Structures are given as structure tokens and as C-alpha cells.
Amino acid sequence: MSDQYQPQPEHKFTFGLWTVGNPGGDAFGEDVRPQLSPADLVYLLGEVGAYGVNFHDNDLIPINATPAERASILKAFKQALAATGLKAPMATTNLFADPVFKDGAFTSNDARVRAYALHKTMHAIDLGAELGAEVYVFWGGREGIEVDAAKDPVAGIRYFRDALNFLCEYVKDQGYNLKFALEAKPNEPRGDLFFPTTGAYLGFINTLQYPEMVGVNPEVAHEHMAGLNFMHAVAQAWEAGKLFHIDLNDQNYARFDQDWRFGAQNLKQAFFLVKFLEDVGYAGSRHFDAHAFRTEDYEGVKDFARGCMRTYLILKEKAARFAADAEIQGLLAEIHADDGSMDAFKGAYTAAKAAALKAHTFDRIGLGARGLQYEKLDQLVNELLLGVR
């Protein structure tokens, strides 16, 4: 492979445990790839050359690991990380997996889960903490229904946000270097989950005691899932200073959630991703959130890893050409063009700017007449894309 698209600590390529170490098992098949532990895919990541290793607090330390068990994995990983140089910059709480949340965490109707799932999470925060994460993830993959008369969505939506005020208080109170992203997505496993799409949180987010401290984590699958662009979700969720976090993975659109390995699937998305981030310059991680193919042994994670992170790359690459192409930026220019005819309407409102705007007489004909050139232009990224400019 060309040096040109080697990973370097500056990229922030990030994957979870619970990523390369799937173990390829899914619904309708038994495991193919042996569990190996935390420590072992830290030295998995440090030889493909990822920058981190992100978690889930069960991923780490199993929900019923003994205190000796725990201090065991927990020296092991820290001794993985150390050796690697891999940090550990997102953590999150396994809040779906055990039968306890099967109807919810922080939306559960059971008092008694729901005060368990802040329990688990504030403990989970601690570990995060000490590992030296700085953005803590939330999914809610089981806060959601299939039947619509078990639970008032105006009451779910109330706990939701009581606990994460309560979680700001907690990280406030022991003085924690940590901000909260919140995750997206339409449904599975739940039928319909709470806050299906990325800007559900951003207008929920303001509704917070703490909204400074709570941002998003749009993830490509999630927004395919629902038929959006996710170019467009992360655009807005930038713009409003919330884009705290991403995972990136790819998608068939409309499909179960199947979290491809990134630009498998959707090349021209994935590209116009990649440019938004680098032109805006956006300086989290860049989080894969996806698993090799059941097709594959470890050997072939190990080339699922390199693969995200090297398309990343190659479309980075891309964008710079884009910049520099000057058919492309030629176009460009015309189609966003201004000849100032409309500098006097411009700006904040005045009553006499509005008076003139509608005294104004527009050429409708000849506005509706003019030929964009969207059809050249697409073109021209398509070559660009393929490799024959």
C-alpha cells in the first residue's frame, strides 16, 4: 500500500472493542472468530495503526466479573494501551445487552431500572474517566416501544432528560474532563426507538439544564437507515457547535443496520462526508463504528481496519483534488456567482429595505429559464471520483 495513505496519529482513526472484535455472529448464525480479549485487539488496533480504542464498559469489564477479575483486565488493557500509544478518548455504557433493559434504561416504566441504568452509568463514567476519555457516548438501543400503549412518549421523553441532567450534575460534581454524545437511530432493536434522527437530539439537547456540556454522535448507518443524507445531519449538527463525535461506518439504505465497513457501500456519500469534515476542520476522532464481513478471520479484521481508515484517506486525498480542479472550482464560481444587483435587500430587517424589496420587480421569466449546470458538475465529481481526472 502507498505511505500516502497510511494512518497517522494526526487522523484520529478510532475503533471499538466491540468493533474489530465482533466475532461474526448474528441473528441466524453462530460465532466465526474466537473472542479475544480487550488487551489483545488493543495490540490489533496498534498494528494496523489506529490512533484509539473506544468501549463500552461491558466490552471492557463484564457485567458479572469479580472484583479480582476486574483488576485483572483492567491492568491488562492499561499495559496494552501503554505498550501501543493507542489512547482511549470515547467511552460509553452498555445500556441494551443484559434482559434487565429489554423495555428501556433511562425510559424504562420501572422506577427500580431506571435507577439502575443511572447506577451502572455513573460507575461506567468513572472507568471512562479514568481511562482518559474525554466524550461519553449514549445509545439508547432499547429506549423505544412496539406497542404504542405501554408508554406515554411525553414521559419517556422526561426521563430521558431527567437522567442526563442528573449524569452533567454527577460528571460537574467530580470535576471530570468529559462532554456527552448523544447517538441517533430510527429503530433496531426496538420497533421505533426515541429520538430517531440526529436533529430529534439537537432540538431535545436545548432542552437540557446543561446543554453545553451535551453535543451528538451522528453515525452514517443510522441516518441511512432512516433514507436521509448524512452529510446533511452532520452539517447541522455542526453548524449548532454540537458535533462532539462521529462513527463512521456505510449502509444500504433502508436495510437492518449493517454497519459496513466505511465507503463499502455509498462512495460518493462517503466522499462528500470526508469533504465537509476536512474543509470545516473538524478535530474529534474519527470513529469506525462497523465489523468485518462473517466471511472473515482475523486476519481479514485486521484488512477491514486498514480499509476504513485508507478510504478514508483516498477521499480525503479526493477533496483536496475537488479544491484544486479548476474546471470544477470554474463551475463553481459561475454557479454561485453575484453580481451585487441584490446587495440593498441583504441583511437584517429594516421597514424600508422590505418596502423595497417588495416595490421591487423581478425578472421571474428569465430566473426560471436559467440553466444551472448541476448535471456537469455531478459529472465532473463522478470522474473525479473515479479516477480519470
Contents of the next structure:
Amino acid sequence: MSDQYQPQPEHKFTFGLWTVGNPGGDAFGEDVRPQLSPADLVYLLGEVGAYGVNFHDNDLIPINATPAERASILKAFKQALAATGLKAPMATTNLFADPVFKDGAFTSNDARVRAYALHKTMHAIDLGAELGAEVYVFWGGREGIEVDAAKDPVAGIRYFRDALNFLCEYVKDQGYNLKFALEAKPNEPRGDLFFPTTGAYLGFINTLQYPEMVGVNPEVAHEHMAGLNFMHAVAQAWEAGKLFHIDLNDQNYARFDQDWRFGAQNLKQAFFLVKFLEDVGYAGSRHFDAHAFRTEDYEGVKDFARGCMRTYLILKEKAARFAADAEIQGLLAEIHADDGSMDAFKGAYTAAKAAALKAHTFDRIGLGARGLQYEKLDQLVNELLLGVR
Ligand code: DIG
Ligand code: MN
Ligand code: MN
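Compare with the form predicted alone: the form predicted together with ligand DIG:
What follows is the entire complex, opening with the chain shown before.
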């Protein structure tokens, strides 16, 4: 398939080892694909044209690996990176799979588990830095509750803050070029997760000791699980200077975490997300935290990975066509026209301005009667996306 939708390094498309390496097992069924080695997954991503590969510590080095096994895996992984030219822009810690974290990691009620989570994360940060990661993600998959009586949410918030402050100090102490990106999710695998949305994290970051080191990693599926407009979450993060990373996939509303191929479910939302990222010049990774359907073999997994990237590039072209569409742009100019009649009231507050505004007479009925032409605008967008303009 050679056309203008071929991924290039400048697109910064990345995949986690756990995505293309997912053997397809789920809560109701066995693996459907053999487990590939991290090095083999790097070659697979190189074949489909990805820019980079991300990993949890234990995607790369099994939690019970011997030092010799660790050295061998790491050597093969580095050789694969060198051979393919792939980067490793993001790393993270698996603080959710091992039974030790069954009641949380940083927010566990058990101080020994909280300390072990810091221990594990510092070693994982070392590994990420060694492989060139510049973003370190924290997804609190087990940081939550099924039983509110068992855990005070304020204690959970404070434990999480203590852990992040400690780890920011560690990164500064080590001189690593790393910034942290917090990834929200409302539930699953716990009944309720702390910090359920990107907005919750944006409120939390400012309470940290080093807020400048910490941003967010919004994921499509997770904001959709909360019934939210993903692009709006991304826009607020961007506007706050906190969009450090992004997890792209797709997700039907009111479903468990589906982590589908980008654009597989909600093409219009995917379009407005791509349009936003391209309009603002987002320079970070386009990370596909997504999984191929369980129906697929590894050729299907490659189709999945190519589909994620192709859909992004096709929607990027649609965004350019949106910007160049004279009828759409003309309508937007009309919609956003400003006759300057309110200029005297704009800008910083003054007592005189407030007095004049209070005294001003508005044509409330006329303002409310205007037709805004949004039906026409939205239909034009649909026809753009349907390929008829
Ligand atoms: C799941 O959405 C989470 C974990 O896979 C990982 O910690 C993070 C990194 O993208 N996403
Ligand atoms: Mn997810
Ligand atoms: Mn994710």
C-alpha cells in the first residue's frame, strides 16, 4: 500500500511493547497469538514504519528475570533499536499487574507496598533514562477502591503526592532529562480509580512540589469511559502547558476499556482531535496505546498498527482541507464576526467600564433570535469527512 499516507519519523508515531505485543488473551479467553520478544516487536514496528517504541519495565525485563537474562534481553533490544532506528521516547512502570499491588501501589494502605512501589519505579526510571526516554508516564491502574470504608481518598491523594514529589527529587538528583505525564482513567481494573479524569490531574499537578516537571498523558478511551469530549480534555491540558504526551486509540462510550485502533469507532471525534493537535503544532509523540482485535494473527497486528497511523494521516489531510475549504472558512468568518460594538467593554476591569456596561441597553430579543448556521457548518464537516468535498 504505497500512497501519501505512509508514516515518517517526523510524525512521531509510537506504540507500546504491550500493544503490538499483546497476545490477545482476555478475562474470558486464552492468548490467541504467541508472545514475541521485545526485540522482535521492535523489528515488527520498524517494518510498519513506526518512529518509536514505549515500554513498562516488565514489558521489557520480566519481574523475575535473572541478571543474566536481563542483560541478554536488554542487549537484543538495544541491537533492534539500532538496526531499525526506532527511538524509545516514553517509559513507565508496571504498578498494576503483580499481586503485591492488588490494593494499589503509591496509594496502598500498606507502607511496605508504597515503599516497594517507589523502589520499583526508581529502577524503572533508570532503565527508561538508559534507553533515552524523555517522558515518564504514571497510570494508576490499581490506585483506587472497591470499598470506600477501607481507604480515605484524602490519604490516597497525599500518598500519591508524596510519591511524585519523591520521584521528581530522584530525577533531579540523577540529572535525568525526564518529565512526568500522569494518565487518568475513571475505573477498571479497580471499582473506582483516584484521579479519574485528565481534569482531575490538572487540578492536582499544581499542588506538587515541582509542578513544572509534571504534565498529563490523556487517553481517548479513558475520557470516553467517563463520558467526556476527549478533544476538550486535550485542549485544556494544552492551554495549561501540560500536554506532555498522549495515548491515542478509540472507544465506544459506556463500555469497558476497549483500546481499539485509532479511528475504529468515532471518526468525527478523531478528526477534531487530529485537527486540534495539528492546528496547535503539538510536537510530542503520537502514541497509540491500542490493541489489535483478538481475532487477529500478527499480520493482522501489523494491519492494526498501519491502520492507526494511516487514519491519523488521512485525518491530518482532512484537517488541511478543512482549513482550505472556502465555504467552511467563509461560514466560520461569519460566525466569529465582531462588529466592534463591545470593544469599549473588553479587557481589564475598570469601575468606569463596569458602570458603562451596567448602563448599556442590549437587544436581548434580537440577539436570541439569530440563526447561527451550525447545522450548515456541521453538515459541511460531515461531507468533508465523507469525501464529497
Ligand atoms: C493503559 O492505558 C496505560 C498503561 O498501559 C500504561 O501505563 C500507560 C502508558 O501509555 N497507559
Ligand atoms: Mn486504555
Ligand atoms: Mn494508556
